[in-house]
Each structure stands twice: as structure tokens, then as C-alpha cells.
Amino acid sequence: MNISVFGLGYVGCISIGCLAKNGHTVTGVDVSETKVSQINSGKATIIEKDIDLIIGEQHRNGRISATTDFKKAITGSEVSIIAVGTPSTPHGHLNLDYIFKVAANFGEALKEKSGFHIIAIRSTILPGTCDKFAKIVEDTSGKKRNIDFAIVDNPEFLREGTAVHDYYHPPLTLIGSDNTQAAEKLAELYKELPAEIIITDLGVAEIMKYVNNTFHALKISFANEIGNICKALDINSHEVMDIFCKDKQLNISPYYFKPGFAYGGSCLPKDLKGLQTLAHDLYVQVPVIESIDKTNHLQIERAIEYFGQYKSKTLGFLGISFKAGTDDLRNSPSVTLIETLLGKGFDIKIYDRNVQLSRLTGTNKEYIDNHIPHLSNLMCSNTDELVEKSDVLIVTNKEKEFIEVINSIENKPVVDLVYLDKSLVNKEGYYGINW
């Protein structure tokens, strides 16, 4: 495949070398005569393990060249990869000037080109950038998106120092596009790599680099705060974190990474508070750990604000325990939410099979009657009664029986706080708290 790569910095240099090594003919494009000269001399533009050998070898094989002539590069290729810099502004925003300058260049070049052209952005960009890029190309060229050209977002996940290894051993390959033909064509570039190729929406692909790197920063900060606490206690922090990482069922796993409602129960709030208090007593500052329960409370406040639009309606809650399969109401975010809404004058009904059974058997009766008797009086004996008496249904835990209940409802809004089941997402009148 004939490919042009715009930007001969870190990502661009790795891209042209590795793509050429995979058998493609690659033209690098840059405004810097120095970088263009380096590539045309068979030299890498960056210092990075193995890339100098690859650039030299592929230049000798005739698969690599470079130019400052963007029109020549675009007209001579079928796929273009954008790898120009997107540095931060002094206020923390991304500077997308280089990206949009390239977009204008593509507009000028595509005026003179016949045939379908694919533009893949590898640079780190904000959600919505691909649409703005395409609009500039359309306005400048007179060509039409998804007829004459297509935009694809293809973020890179390369680490400096191991970039060549990372290119050939990615955790996944991500392609975002609203054009199936372009997405499948770009996927051909990566078909030999040992990783899943995921094709998704543009917005999903555009935000992933930020999500990944923010989480990496969070992991480092969390580990450092744990290390600081352990240091104050003369505990081996590396042994602690080594053991922490051995748990692949919960600690290092997808288990808790599901956007939804606040956490609750007896363990998480208690143990978090215990660690926060321990750090405080040791005079160790742990701002990341200190912020966890604040974020959790904000999720409850988000729900309270959302339900403001239903002030005149009767809200029917499917679930009140802190999670499915239990009658435990201790620190249940649903209890906090319901009590707050009651205080604001909302009319509320509740159904929770586990809590209902515990009242009958006496296992949780004392807690319910002594601590939240007003909630006890609001409970319905079955889902039919709840649906009949409610104007809006609210799902607060993942009991499987709720799926059938929601599927049977017509002409009533359903607000899901826990992502009960993906089959419900397209149901009319269905709303998620953060999806």
C-alpha cells in the first residue's frame, strides 16, 4: 500500500519505519528540511531503540522517502497518516493549530486528486477534532466526506524507549470511523500484528488516549501514596504492591471498571476511611486517596440533580440494597439517594426482593425498622405493584429479574444507574446516568 505520513517527529518516524518494514511504500512529509533530509539519507529523526536500523534498512530497500511537498505526497498515496504534534497550551488545552493546518493542506491537495482518499489521525486529539478536520477539508477542497475522502482516528499507544516493540506488540489496535470502507482498509495495515483490532465510533477512539494516560498517571500516584504510608510504618511497599497485583479477579481486572452509580456496602467505605485516617495520623498527605469518597458522593449528587426534572412524578426504585444478591443496606447509596429525595418532597415507591424477604424472616428487620422505618413504609410487595404506582422507574442494582420488568414497561421513563443490561440501551424512554 502507498502511504504518506505527515509529521516526522516521534510517532511519525516510528510509523514510517515500521510500516515500511511491513512491506508498504511510505513517504514522510514535514515542514522541516532537516528532518526530510535525515529520512532521505536513511537516518532516523529520533533517538529510539532499533528505529535507526529499521529506517536505514528500509531506505536501502527503496520503501522510505520524505518530502516537504504535501500535494505530491497526498496524490501519490491512498492512505495518509497524521502524526503532527498537539502540544499543550499554557492553560492546559491542546494546541491543534498543526492539525488544522494539515487539514487545509489536504483540502488544497484533494482539489487536484481523483479517487477516494483515507486520512488517519494518529496524533492525540480531543473528541470532535476529526469532524472539524473533515469540515476544513470539505470547505477547502469542495470534496465530500465519505464520498471523496474519509476520516479515521487511529490513536497510538507507544511508550518512549520501547516504541518499536510496542508497535509490533500492541495491547490492541483501535480504529474509530463513520466509514466502514475506510476503517477496514486501515485495519489491513495492522492485520499481521498480534492484537485485536477494534473498530468503533470516532468519539470513542478520540477520547481513549486521554482515558488511558490519565489512568496510568492515577496508578502511579496511587502506588506512590501507598508507598508513602508504608514507608511511615516501616512496611515493604514493593512487596505490598506485588501482592496487590497478583489479584487478577478484582484488583487488576475489568471488574470494577463499569460506569454507573456510587459504591456502598460495609467494606469499601469503612476500609477507605480507615486508610485515610491512618495516613492522617501518620502525617502523610494522600490527596488521591482522600478524593475517592468525594468523587463517590458527587455521583449521588449527580443523580439527585438529574431527578429534579421528575419532581411532580412518583419515582419507583428497583432495588435499595447496595448491590444485587444481598439485603445489606449499610452505606447503600440508594438509601442516601432516596432519603435525600424524600427530604425534597418527592413521592417514592420501592421494591427489593431481598430486603422484602429479610423483613419477613427477621434477618434485617431490626435494622430496617430502627434505622429507616419511613423507607420500610414505602416498599411494594412485588414489581407489578411498583410499576403500577410509579411514573418513572429507577434501577439501582443488577438483579436479573429487573431486566424482564424493564422490557415489559411501555410509555414510562426508565433511569438506569447501574447499566443493568446492554440489551436495554436502545429501548425507548431508557436513560443511563453516565452513558
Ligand SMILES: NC(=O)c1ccc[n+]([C@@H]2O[C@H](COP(=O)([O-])OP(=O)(O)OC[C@H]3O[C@@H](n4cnc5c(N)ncnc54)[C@H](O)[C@@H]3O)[C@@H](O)[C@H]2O)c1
Second form
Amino acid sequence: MNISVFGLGYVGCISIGCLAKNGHTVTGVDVSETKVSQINSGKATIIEKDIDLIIGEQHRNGRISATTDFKKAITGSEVSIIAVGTPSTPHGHLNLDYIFKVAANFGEALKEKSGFHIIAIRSTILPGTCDKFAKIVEDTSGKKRNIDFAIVDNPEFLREGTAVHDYYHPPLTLIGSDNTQAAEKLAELYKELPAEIIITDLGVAEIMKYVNNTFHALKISFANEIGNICKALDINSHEVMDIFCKDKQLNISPYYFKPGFAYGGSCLPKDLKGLQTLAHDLYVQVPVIESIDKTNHLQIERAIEYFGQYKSKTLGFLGISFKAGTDDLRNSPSVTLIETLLGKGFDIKIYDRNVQLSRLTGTNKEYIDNHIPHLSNLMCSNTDELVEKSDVLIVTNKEKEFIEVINSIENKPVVDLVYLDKSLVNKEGYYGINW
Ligand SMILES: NC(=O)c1ccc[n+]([C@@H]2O[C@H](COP(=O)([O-])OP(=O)(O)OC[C@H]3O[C@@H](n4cnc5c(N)ncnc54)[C@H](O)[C@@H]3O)[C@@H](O)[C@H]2O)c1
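Right, the form predicted alone is done; let's see the coordinates for the form predicted together with the ligand.
Zooming out: every chain and molecule, the one shown earlier first.
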């Protein structure tokens, strides 16, 4: 394929080298004449293992060249990859000036090009940027998106220091687009790579890099805070984290990674508080760990705020224990939610097959007696009774029987706090708390 790559910095240099090595003819474009002449002399523009060799070899093969002439590069290629910088502004916003400058370049060049052109943004951009980019191209060129050109987001996951290796061994290849044909054409560029190619919506692809990098930063900071606590206790933190990583069921796994409601129960809140207090007593600051409980409370508040619109209605709760399959009410976020809503004067009904009030004992009974002493007056004995007596249904745990109940409901809003089942998402009147 004839490809043009905009930006000959880190990502651009790796891209032109590796794409050429995979058999494509690549033209690099940069505003820096120095970088352009480096490439045209067969030299890499960056210091990185193996890239000098690749650029030299592919330059000799005639597969790599560079230019400052964007029009020539765009008209001479069918696919363009954008890898210009997207630095932070002094206030922390993303500076997209280089990206939009390139968009204007495309507008200029596409005015004069007759064939269909695919523009793939490899730079890290915020959600909505591809649409703005396409608008600039349309306004400048008079051409139409998805008729004359298509835009694709194709985020880069390489790390400096191992960039060539990472290019050939990505965790996955992500392509976001509103144009399947363009997405599939771009996917061809990566078909040799040993990684799954995922084609998805533009928004999903655009936010992914931020989700990944924020999580990576969170991992590092979490490990550092654990290390700091361990050090203060003379415990081997590396052994701790090595063992932590061996748990592939709950720790290093998709488990818990589902947007939904607040955590609760008898363990997570208690043990989190225990570690926080331990750190405090050791004079170790743990702001990441301390923020977890705050964000958990915000999730409950988010639900409370949402229910404000149903003030005069009867809210029917499907579940009150902290998760499906248990009658444990201790620190259940649903108990906090219901207690707060009752305090605000809401009329509430509850069904939970696991919670039989006469059978509650010990700290579990004590907990609910302290928080909702008149719980028995609110309970329904079956789902039919709950549905009949309620105006709005609220799902608070993933009990399987609730799926059928929700599917059978007509003309009543359903608020799902836990992503009960994928199949419900398109149901009329269904609202998910964070999806
Ligand atoms: N460096 C990394 O490890 C890495 C990894 C993944 C993603 N990214 C993302 O990729 C993008 C590029 O990062 P980088 O590190 O390669 O940046 P960089 O600063 O090394 O290179 C950017 C290049 O773009 C050129 N440029 C600027 N305006 C231009 C224009 N109008 N036309 C042509 N070229 C132009 C600059 O001269 C420069 O050579 C950023 O969005 C970055 O966040 C970087």
C-alpha cells in the first residue's frame, strides 16, 4: 500500500520503518526539514533499539522517503497515518493545534485529489477529535466524509525503549471508525502482527488510550503506596506484589472491571479502612488508597441524585444485600442508598429472596436494625408483588431471576445499578448508572 505518515517523531519514525519492513511504500511528512533530511539520508530521527537499521535498510530498498510537501504526500498515497505531537497545555488540557493544522492540510490537498482517502489518527487524542478533524477537512476541501474520505482512530500502544518490539508485539490493534470499509482496509496493515484486531466505535477507540494510561499510572502509584507501607513494616514489598500478581482470578483478571454500583459487604470496606489506618499510624501517606472510599460514596450519591426525578413515585428495589446469593446486609451500598432515600421521604418497596428477616442473626441483624429498623414493612414476598406496587424498578444486584422480571416489565422505568445483563441495554425505559 502507498502510505503517508504525518509527524516523524517517535511514533512516526517507528511507523514508517515498520510499515516499510512489512512491504509498504511509505512517505514521511514533517514540518522539520532536519527530520525530513535525516530520513532521506536513511537515518532514524530518534534513538531507539533496531530502528536505525530498519530505516537504513528500507531507505536503500526504496520503500522510505520523506518530504515537507504535504500535498504531494497525500495525493500520492491512499492511506495517511497521523502521528504529530499532542502535548499538554500549561493548564493540563490537550493541545490539539498540530492535529488541526494537519486537518487543514488534508482539506487543502483533498480538494485536488479524486480518489477515496483514509486518514488514520495514531496520535493520542480526546474523544470527539476525529469528528472535529473531519469537519475541518470537509469545510476546507468541500469534500464529504465517508464519500470522499474516511477517518479512523488507531491509537498507538508502544513504549519508548522497546518501541520496535512493541510495534511487532502489540497487546491488540484497535481501530475505531464509523466507516467499516475504511476500518477493514486499515486492519490490513496490521494483519501480520500476532495480535487481535478490534474494530469498534470512534469514541471507544478515542478514549481507550486515556483509560489504559490512567490505569497504568494507577498501578504504579498503588504498588508504590503498598511498597511504602511494607517498607515501614520491614516487609518485603516485592514478594508481596509478586504474590499479588499470581492471583489471576481476582487480582490480575477482568473480575471487578465492570462499571456499575458501589462496593460494600463485610470485607472490602473494613479491610480498606484497616490498611488506611495502619498507613496513618505508620506516618505513611497513601492518597490513592484514601481516595477509594470517597469515590465509592460518590457512586451512591450519583444514584441518589438520579432518583430525585422520581420523588413522588414508589421505588421498587430488586435486591438489598451487598451482592447476589447472600443475605449479608452489612455495609451494603443498597442499604445506604435506601436509608438515604427513606430519609428524603421516598416511598420504597424491596424484594430480595435471600433476605429473610426472621433468619438474620448477629452483626448482620444488628447492622440492619441500626440502619433500617422497619425493613419488614418495606419487603415484598415475591417479584410480582414488587412490580405491582412500584412505579420504578431498581436493580441492585446480579440475581439471575431479575433478568426475567425486567424483561416482563412494560411501561415502567428500570434503573440498573449493576449491569445485570447485556441483553437489557436496549430495552425501552432502561437506564444504566454508568453505561
Ligand atoms: N512517544 C511515545 O512513546 C508515544 C506512544 C504512544 C502514543 N504517542 C502519541 O503519539 C503522538 C506523537 O508522539 P511522538 O512522541 O511521536 O511526538 P514527537 O514530538 O516525537 O513527534 C511529533 C512530530 O510531529 C511533527 N509535526 C508537528 N506538526 C506537524 C505538521 N503540521 N505536519 C507534519 N509534522 C508535524 C513534529 O515536527 C515532530 O517531528 C502523540 O499524540 C503521543 O501522545 C506517543
